[in-house]
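What follows is a single chain, given as structure tokens, in the form predicted on its own.
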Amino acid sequence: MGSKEKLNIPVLNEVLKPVASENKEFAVRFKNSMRSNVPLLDLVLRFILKQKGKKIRPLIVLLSSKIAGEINDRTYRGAVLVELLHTATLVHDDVVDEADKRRGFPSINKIWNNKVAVLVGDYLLSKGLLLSVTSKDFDFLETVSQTVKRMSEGELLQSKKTRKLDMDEETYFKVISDKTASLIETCCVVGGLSVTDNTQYIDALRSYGNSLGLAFQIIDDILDFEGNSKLFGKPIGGDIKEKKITLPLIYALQNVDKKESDSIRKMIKKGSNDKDVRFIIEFIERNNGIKMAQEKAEQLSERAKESIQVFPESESKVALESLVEFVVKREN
């Protein structure tokens, strides 16, 4: 991806334009939701707020509602709900992955401990669920509960396949559909549900979110082999060291005979050092794994754009189409 533009903040700002003022309102509401009277909890929540992520998920909620209607109180509650859920999963993921860093900051489990991190994640999830119950947003609650279920199932399926090193293309797509795409899909559905009961619109947004989420994860997996570690915030080839078989490697293994494929799997299984990681990355590039995965991400991005053609032309529609481009061309 060396020829592509770096993480293009101007492009993201363009995507943001149709909902720029609403995004500021969301930021205020999200900050207010991250308050507690328990001193330790309040300290950890303020620490989380300092980590300036791209906040793409609430942006998707706002754009999905604006393409289908007018942003309202329910839209903001939906955006806060998905960002609380997303933040909770990141905090829990760092515990599961024994990660020391998150977005360049020390992780919560590193600064405090696993117990604090797990409880903070639980707190964030319960805050989101209570927000929906109190406001009687039961449709949001159902959608998000299904998502949490799918995310857990995806994580456990990946864990099982990592132990056996027998991930194939079909299983990979099942894992990333549940682990990653389900939350982006939920952002689109929640945004739509907040403004309309038109099932054609909701289904179109669901399809857009699923394709966008799949493309997002494939690019993430490609970046693990060829990203810039300073930008990306984790060492290149981290997935290989963690014995995760992702799409570029799956495609490369499909393109060689069984003997070579078995030898690469053995290398990963015994635990790869830096030299082995470099060898495996070269193997993936030599056997078109990255090229084929990139083509798959581009096909999915086209499918995402096609999904929203049912909507009339608007700034929000253009923004959602641009968001697809941003995701496929990002470098971190």
The other form holds:
2 protein chains.
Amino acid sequence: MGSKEKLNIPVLNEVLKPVASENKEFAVRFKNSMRSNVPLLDLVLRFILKQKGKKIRPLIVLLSSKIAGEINDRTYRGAVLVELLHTATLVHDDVVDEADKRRGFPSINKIWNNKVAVLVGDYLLSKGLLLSVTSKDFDFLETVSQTVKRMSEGELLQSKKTRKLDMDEETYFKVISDKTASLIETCCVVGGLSVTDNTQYIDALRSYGNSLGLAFQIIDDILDFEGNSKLFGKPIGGDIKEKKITLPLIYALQNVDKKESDSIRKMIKKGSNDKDVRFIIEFIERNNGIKMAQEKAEQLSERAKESIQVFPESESKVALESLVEFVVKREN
Amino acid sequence: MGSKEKLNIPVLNEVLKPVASENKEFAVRFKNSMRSNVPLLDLVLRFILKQKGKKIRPLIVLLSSKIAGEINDRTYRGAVLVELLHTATLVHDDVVDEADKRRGFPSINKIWNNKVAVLVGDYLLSKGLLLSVTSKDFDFLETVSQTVKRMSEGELLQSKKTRKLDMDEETYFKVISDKTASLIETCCVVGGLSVTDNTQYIDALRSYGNSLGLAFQIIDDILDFEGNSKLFGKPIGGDIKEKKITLPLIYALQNVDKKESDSIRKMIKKGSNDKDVRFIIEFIERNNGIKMAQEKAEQLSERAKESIQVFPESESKVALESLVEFVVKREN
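Coords for the form predicted together with another copy of the chain, given the form predicted on its own:
Full complex below, order starting with the chain above.
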């Protein structure tokens, strides 16, 4: 999971600049959508609002619409929709991960309980859908329902492979495409659809979102092996301890003989202590796992930038390009 | 919760009769919708299918459409939609209730874990929505999104009142209307919408569904105080132990002075053992709580039957009337 909850990279000024005022308008609308007449629900919603994620997804919606046309009411609804959906998945993730903390705050299931977390997640999801239904944004609904489906499928596929430890490169890409990239893709598509029906533009934005999302997740998985993740209280090698096999390890395992790869798998399977984790990270570095994964992320980031070359030059285009750069170069 | 998972009353032959063949067609379509290419997901879906609930909700969809017109493709999609949605809430309820069993089978969160249960629930929900989106059943989507929202609100409202023990009659009806009756209402509305745009018919069906749902939940709450519930492995007075204040207790508390009602609330608040539960049940019976709740359920069942008097006589009408009778007279 780590992934989804963390597309909260400090937003570069140049990424925000072309849509700074629109982003404020979004914030007001999102806040208004996080209200309820049910007191307990309202309390939880206020608690969530206080946490102030960086809200990168609605920002992607805004930029994806501005690159292709003029931001309008539908764009804002799309931005609110993706953020409601994202928030719903975060709240459900708390149950899933049995997380005690989220962005430095105690998690909802910790303060209240799993019941509240599951129900609030369901509520947020339905709230987003209702927003689209009542405004007749049926094109948004199609992409968003597909995304909710893909996100749960991706997580379940990873979960299965985690148990069996038989994750390969192809499956890894299927997992991260579904669990992480699908929502970024949806942000781009929803932003585009709100301003244009030019299919070349929509396809370009979808492709940008997919490549950006994949690159983001690969970097996230690399950072799990590196020290800086510690800033966020996430232990180094957390994925290995959870028996999650990610791209750097997949590449390293491809580069050694069966005997060596079997012994590494065995070590992970039995449950790794800190010493084992250090050993495995050294194994990955020695066998070029991190380097190869980094190269892959860079290829994808190039592909993302190429995707949007169909658009004329604009501040928004530069911003979307900077966002890609930032994602692959970030250190936490 | 107990409620929602248990609208699995043995279906009377006369209720099923007018739509027996259509019900078989529904079963085939539902089974087909419970498939996935993700192996773990497919495994869980097959496991769910094996449990064979009585599928009363799709039956209500079928009858509600046949009473108002001719069953068609949209009717079946509506029936599959409500059953997918219902199944999603059951799976999420398992997490919420930390249930170990469901219909005599181990629960999904018991065999797999909370993660799988939350994700499979999200998957089923999105699967249902996608079915409606891709078929452009936007009228279904509107009622269904509203229902998902109401169901989570109702549960959260009950949860809050459970902690504070300040449930009154008005709030009780708000809770059961949202958490239980809303889905039954939706079954009726979806069935109706699939065959007619006559608003008098749709309103009649909505009203029928609401009254039936309320009556159902009241009876469910009465049965919690009676022996027969034991058949389902639910302990007598389970709601009291969970500090849930339901209608029979609300009525009994209304019938005594403040001193006596405070002492009962205190007993519930501290956590009731079996002896306390017996004492409280006797208190409820002595103060007419069960009798008054039963009368309320009967009034609602009359109202349900009156609601559908706008329809000409038909086998389906008789079946919907029988269903009401059955709900208030059932003993488990």
